[in-house]
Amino acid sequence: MSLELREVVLTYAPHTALECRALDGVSLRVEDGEFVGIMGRTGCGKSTLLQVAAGLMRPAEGTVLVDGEDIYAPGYRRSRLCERMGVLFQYPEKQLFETTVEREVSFALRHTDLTMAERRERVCRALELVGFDYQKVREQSPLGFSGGEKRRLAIAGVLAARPGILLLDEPIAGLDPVGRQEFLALTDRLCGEGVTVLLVSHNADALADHARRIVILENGVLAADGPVEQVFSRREELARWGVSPGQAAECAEQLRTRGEEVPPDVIRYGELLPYLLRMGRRRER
């Protein structure tokens, strides 16, 4: 499912002393099954971009298209948008409220035409996707799980609706390395099944390993949009935008300053390892 923003403008507190243009003519197209990482310094417009794309905030100017349909056009059925798009805000585990896991995960399905059996099948599938056994957890309180487990339950609640587009705002913030890797592996799997993913994160190493494209916002303007390797190789501009290319890229740069022949597009730990091994072998001689 494709998503497109055309010349989107959104201003907070317009015509007041606090006026702030959060998005300034942003145009972006994401194709079916793409995994796009969104980066930028705090306050640059990342979360606002997701909210506009999700139909939660109407832009002052511009158009938002989902599969070619303008979601803000008169007559557009908003319930259809809810069926197509899943949104996960930062720290979703704090938003759990139902009495059982099954009720929590099925909440978004209550006003659909699905039968009870169809809802149960979707809940079971969503829980399995995030690593839970439906029969073991269905009657448990979602509030009794650990922080990481609660986040996985919140994600299951989004996945139960089977959205074609996932908008994720800092979903890996605060997760331990294992939880982070499990979540990113899940997004990879969903992309492989045709789900379109936009993920806001400050974790450049995670995005380098999993995203296909990187979009960088600066003061509400689209500053960069391209393949991960190309964007993360623009070191001087990244520093100006307040974005780190990640620890692997920083390590590669340190090796280059020491005279090692490491290509500028080395931005992942897996790509860096052969050069580190080569250095180790030289020192052993």
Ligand SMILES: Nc1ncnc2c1ncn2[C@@H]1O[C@H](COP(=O)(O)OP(=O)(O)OP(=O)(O)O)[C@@H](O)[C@H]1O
Second form
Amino acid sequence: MSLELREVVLTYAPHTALECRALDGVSLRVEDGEFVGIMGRTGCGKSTLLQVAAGLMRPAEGTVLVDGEDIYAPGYRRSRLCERMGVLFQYPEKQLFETTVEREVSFALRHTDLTMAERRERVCRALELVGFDYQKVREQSPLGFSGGEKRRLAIAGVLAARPGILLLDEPIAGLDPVGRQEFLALTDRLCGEGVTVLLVSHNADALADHARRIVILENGVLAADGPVEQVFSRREELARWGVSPGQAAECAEQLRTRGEEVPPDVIRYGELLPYLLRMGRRRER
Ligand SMILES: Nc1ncnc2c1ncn2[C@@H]1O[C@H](COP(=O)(O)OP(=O)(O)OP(=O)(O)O)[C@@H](O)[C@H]1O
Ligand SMILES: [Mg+2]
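Show the other one: the form predicted together with the named molecule, since we just had the form predicted alone.
What follows is the whole complex; the chain from before opens it.
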């Protein structure tokens, strides 16, 4: 599914002393099956962008199109949007509220026409995708799970609806390295199956490894939009936008300051290895 924002403006608390123009004329087109990372300093408008894209906050100006249809137009069926768009807010584990895992994960399916058997199948598959055994956990209370496990349950709840677009707001923040890798591998797999992914994160190394394209917001304005290698090699501007290019890119820069010839688009650990080996070999001589 494709997503397009055209000249979107969103203002919180308009005409008050607290007025805040969180999105200021943002235009962005994400094609079917793309994996886009969204970055920017805290308060730049990332969560607001996702909420507007999810149909949760009507912009004061501009349009939001999903598969070419204006989702805020009168007559647009919002229920259809809920079925097609999976949204994971920041710290989703705090939003679990049902009494059993089965009820929690099937929550988004409650207004669909699916039969009980179809629902169960969806819940079972979604739980499997995030690494749970359906039979083992279905009757358990979500509240008894650890923080990381709760987040996986929340993700299963989103996946059960089989969305065509995933809007993920800092889904890996606070996860341990294994949980983070598992989550990103799952996102990759879904993207490989044709799901469009927009992922907000401050983790540039993770985005360098998984996203193809990076969008950076600054004060509600689109500051950069391009291939990950291109955006992450704009070091001076990144510093101005409050974005770190990641530890691998920092390491590449350290090598450059020591006189190594490392191209500016080296931003991943895997790409650094040949340069480190070359340095090592030179030292041995
Ligand atoms: N409900 C609200 N009422 C008023 N202002 C708000 C509201 N929500 C967000 N804002 C303001 O809008 C701006 C954008 O907020 P947003 O939450 O989208 O930023 P963000 O990029 O997601 O930040 P973070 O990285 O901290 O999650 C900020 O200046 C914030 O203070
Ligand atoms: Mg946010």
